[in-house]
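Form predicted alone, single chain, as structure tokens, below.
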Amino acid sequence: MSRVPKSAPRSQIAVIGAGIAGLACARILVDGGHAVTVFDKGRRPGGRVATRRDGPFSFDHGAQYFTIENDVLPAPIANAVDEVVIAPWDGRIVSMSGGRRESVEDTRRRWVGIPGMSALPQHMSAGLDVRCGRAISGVTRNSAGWRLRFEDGSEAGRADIVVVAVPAPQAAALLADSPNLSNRATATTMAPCWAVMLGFEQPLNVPYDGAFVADSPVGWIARDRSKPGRGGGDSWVVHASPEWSRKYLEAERREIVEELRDAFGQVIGQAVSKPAYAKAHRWRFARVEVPAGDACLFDTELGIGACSDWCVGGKIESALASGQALGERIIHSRTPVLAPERA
């Protein structure tokens, strides 16, 4: 585990974004002895690693699972298996294209949160100073360090170092005082994803638990009840393809539900006109199309950096690696701790 060198002073660090990358970075920094505050505009940590529950139905409507090289869990989640926060998902996964269906054989295990994907960020945020419902809209540097502002213009405090862990289009503005980093974020492209959650009182007769779909408005479907630790009703998540999501980005949710419900029925080969539950959710920045190309970004001179899945690849494991990389880079950097601002 990384530790602050004995000669290094304790830094005040602000992390903007409580998704997986931000939480991973914060955990490394706190374990390294720094004082860290995490800000997030959402109601709870996790970003797209989310679970929605309603009555008997439970949906992982954002990120579906993650894989780890050699199943060696990175430091920020090293104890997640022992604490029954994650477990392998052994559901049958297929690919569908041109009317043909084939099993997907992967050598890596698919890991999911227990009892939902949101369990992972909840676990990672334990013991951290995470302030949800607090959107940071401005980051500026002066002689005393970094000044942070909330959306209403009020002061959010100061920091020696700032970590930006939000989607690239939002990160670009927050990184404005470091033009090189801001330009790297601007050059990254991300795609949206419409997600529809469908719940059925009677389980659908479908001989697989997840499917990658081509030649359809649908890009992915999953039966959440097949994941470990789940129960309740027959819950299905339908993710639209990037192209379809971009085309209908501003459509009404009711229309999205109808279109993707019908497309889902075509994929599984049966009518699904009357689900007991049907809701749509729009992820505006869901997929990484062109990543930044580095594990993380850091301006050592200014003391500001960025970490996210958009740095390296667009998956949970990418976010974990990015957050850990930036945390370790900050710990071993020579970024100075600035003197307190005089009144």
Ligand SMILES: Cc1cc2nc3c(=O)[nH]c(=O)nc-3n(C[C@H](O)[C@H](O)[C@H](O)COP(=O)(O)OP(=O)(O)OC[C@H]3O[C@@H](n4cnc5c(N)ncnc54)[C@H](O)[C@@H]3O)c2cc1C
Contents of the next structure:
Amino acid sequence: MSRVPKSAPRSQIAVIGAGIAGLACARILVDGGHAVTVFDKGRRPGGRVATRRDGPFSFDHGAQYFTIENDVLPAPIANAVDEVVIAPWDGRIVSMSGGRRESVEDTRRRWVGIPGMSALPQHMSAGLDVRCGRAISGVTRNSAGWRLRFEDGSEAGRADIVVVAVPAPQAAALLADSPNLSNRATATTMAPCWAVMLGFEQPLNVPYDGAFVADSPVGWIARDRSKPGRGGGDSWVVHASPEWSRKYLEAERREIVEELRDAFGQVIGQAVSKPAYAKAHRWRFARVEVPAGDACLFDTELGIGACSDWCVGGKIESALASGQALGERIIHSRTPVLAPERA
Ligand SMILES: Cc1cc2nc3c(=O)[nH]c(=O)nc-3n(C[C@H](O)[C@H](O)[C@H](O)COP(=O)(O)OP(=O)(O)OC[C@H]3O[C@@H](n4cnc5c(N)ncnc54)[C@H](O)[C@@H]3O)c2cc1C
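Now show me the form predicted in complex with the ligand; what you just gave was the form predicted alone.
Now the complete complex, all chains and molecules, led by this one.
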């Protein structure tokens, strides 16, 4: 049933960014009766929730898993367990610091996508109008409403309301017509993360499945095969620490692979044989350091808003909450719609 208040017209809404926040927001808006188009510059939706497959190997090279307060799944993914899109990961997780190793117990479930983290955004995209493969580089407003442009200057579309759901440093420019929102994005800081994916023909003998690591170039390692619904080769993801990633942000990928493979060997306490697969991926804006501090941002007068993990926290849970919050806010706002002429 449509949740648009009777007095409110059906708006044309453009969502920039098909990560978890943009998809959650789009889902709420579509369920609320609005016409929504989602744009993403990537080849497929998901953003930092991604899975790379090559031969027998499969790597969640961005987000590893997610937790939800009280384990109550929010509306945009409420049916994800029943539809076998996500499942709990019961991997053995440890923390390592100063040569000591301790088990990490989490009172909340660690959820993962099946058969990879990318299953979650794929599921959330179902039934939405998601257009991938081109970046939006201009968002401007005139008396007829919002106009969105691709990088080559061609028109991407027009909208009554724009939702910007991209990492803060990229959001600032897209929000320029609303200086208050743009400034909030600029004040938010995000740390990079180098991820290295290592696939081995012979499984490594390691007595745990994931480790938070301190005092090392490495911040986290995980054996992807230990997650539910995976098979295939022995695939490991190695995430560098924020400090190390920042220091070597512009280094060659080949050097990053070598350095982090050696550091990985030191973490697991064994020399690492030549991997059958070894690639690096740079997440320039990976983790939120200083969030904006509000669930979402919305300029009611102009009809432009922002949602993403950086609004409120820095995790998938934050992105879901932020997208949901902005969707609800738009549905219940009294934004004047200018009924733009459509080309
Ligand atoms: C290495 C790493 C490890 C992580 N580990 C965890 C974890 O274990 N648990 C957890 O909960 N969270 C983790 N996170 C954080 C989690 O991935 C994010 O909180 C969440 O995915 C953010 O979603 P989002 O929709 O806000 O942003 P994003 O996922 O960044 O989505 C933004 C989207 O916008 C698109 N975009 C950007 N600019 C434009 C443009 N101009 N035009 C069109 N499209 C554009 C991008 O292509 C992208 O798809 C991790 C992140 C990284 C990088």
